[in-house]
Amino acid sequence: MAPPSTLGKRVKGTQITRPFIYGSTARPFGPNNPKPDGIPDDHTHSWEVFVKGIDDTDIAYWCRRVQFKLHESIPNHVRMIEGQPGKPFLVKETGWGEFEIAIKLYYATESGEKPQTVYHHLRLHPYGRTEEEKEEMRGGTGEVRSWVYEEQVFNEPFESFYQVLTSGARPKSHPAAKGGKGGKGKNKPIPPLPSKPVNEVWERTAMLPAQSRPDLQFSHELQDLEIQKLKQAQDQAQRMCKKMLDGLKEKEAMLAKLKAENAAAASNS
């Protein structure tokens, strides 16, 4: 028989989702990004790899630590970043090559969850299916973003962790969201949670902004566009299937006609 859990009971039939972003941003050295002193001559880019909340909202209340395992040629290639309220988990480096980064997420102690690992390929150069897509990604500054939207799902969390996940929701601009213990407006009432998508993301929620921005592409607007693309692809696939089915029926009818003609010719001979 398993020993009793010190974390209490689980909230049965409950699922809590928290969106986050992980990925990398790279910038080539040049007039807009001068190479600092002491950087090796063969390093062509500065880059950073991160895990953060949507619109830089706090995720340290459910993710307490992140380990970034970089290429072994980089000094101190395993970096452990401790969570700080309101700040991203971030590693900054310079280099010349692309490689895979293992990103291990450690959850809040009261969650009782084991660490999970995601993998990210560091991109220094524009990528895409076509040259047009690569040129669009390059933009005016040469900055290359390789960002991934992900959702962390907590199934039937422990009661104490459930309270952590479901309490403290507030607008990002609210004084209570600044992390301080005092200050003007700290006792300002928190408005009701919006019933429709808004552009301001709330702390400690699963909200996405209503519209995309140059610095934040993940939004309900993008989600609707992706759904529309999927619907268009589905409609096209259905049209193609119908066309193939109609063609198959025509060929079957032609085959049946030829068989009947052959049978009639054989019986008359």
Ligand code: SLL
Contents of the next structure:
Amino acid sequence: MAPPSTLGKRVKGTQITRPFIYGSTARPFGPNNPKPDGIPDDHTHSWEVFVKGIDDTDIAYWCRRVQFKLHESIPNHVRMIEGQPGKPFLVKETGWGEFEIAIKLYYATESGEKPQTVYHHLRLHPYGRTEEEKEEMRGGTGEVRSWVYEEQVFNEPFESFYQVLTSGARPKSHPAAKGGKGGKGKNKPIPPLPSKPVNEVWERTAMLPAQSRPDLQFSHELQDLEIQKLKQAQDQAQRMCKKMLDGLKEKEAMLAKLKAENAAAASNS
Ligand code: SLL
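What does the same protein look like in the form predicted together with the ligand, given that the last one was the form predicted alone?
The next block holds the full complex; its first chain is the one shown before.
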């Protein structure tokens, strides 16, 4: 990391957020997923662990590389993956057991940020809070996904990093977004950012798609559903509180009445 003095000034009072996804996808070996030659007999699944942008947009402009620390039983268990524009940070493996993977993100040099680690439990078997949720996962292809939505917050970024973060927003389908040099249509003007959620996620933005798709559940639609669930839970908690408070008031009134009766009985005797 460059010493802070070379990084210039920070942009005060500013936060830049970048959503990303990390997690794993596992598939049991079987007719739909034949075991390749040379894989040990006791391996039951193929799996991958990854860090990537929403809708596979590029994150390599802020995340320089990712270290995945796998279980020590796996040969060469510390894997360093260097960022390539537009490509996910990905490790593919086969195995038999679940374990915790330490995922260490290294940021762009000009960010001056120290690396940060997130932990991910590799899931090979269907999981959920209820049997129903597990059963739902067992359906379909037998693929077990454990994906986490996360937001990277850059607080008061250095000026040059701020420039990197905030320049170059463009639709994924725009020729300038496809990399390469002097490609056809590269100089095509970039339209203004959409003012409300759309289904196409733009490069170099914090956008989420308007609607969920089978291959991408994280969206404004899901966010709204979560907000609704929270609101319902809050309403229910408030109703329960009110009910308890009403019950308490009733009991207090009863107590006061009994005390008064008791005092009256005592003074009469
Ligand atoms: C368990 N605590 O007992 C865990 C450990 C280890 C998984 C799981 C080895 C793969 C290989 C493998 O799958 N290890 O030999 O390459 O469930």
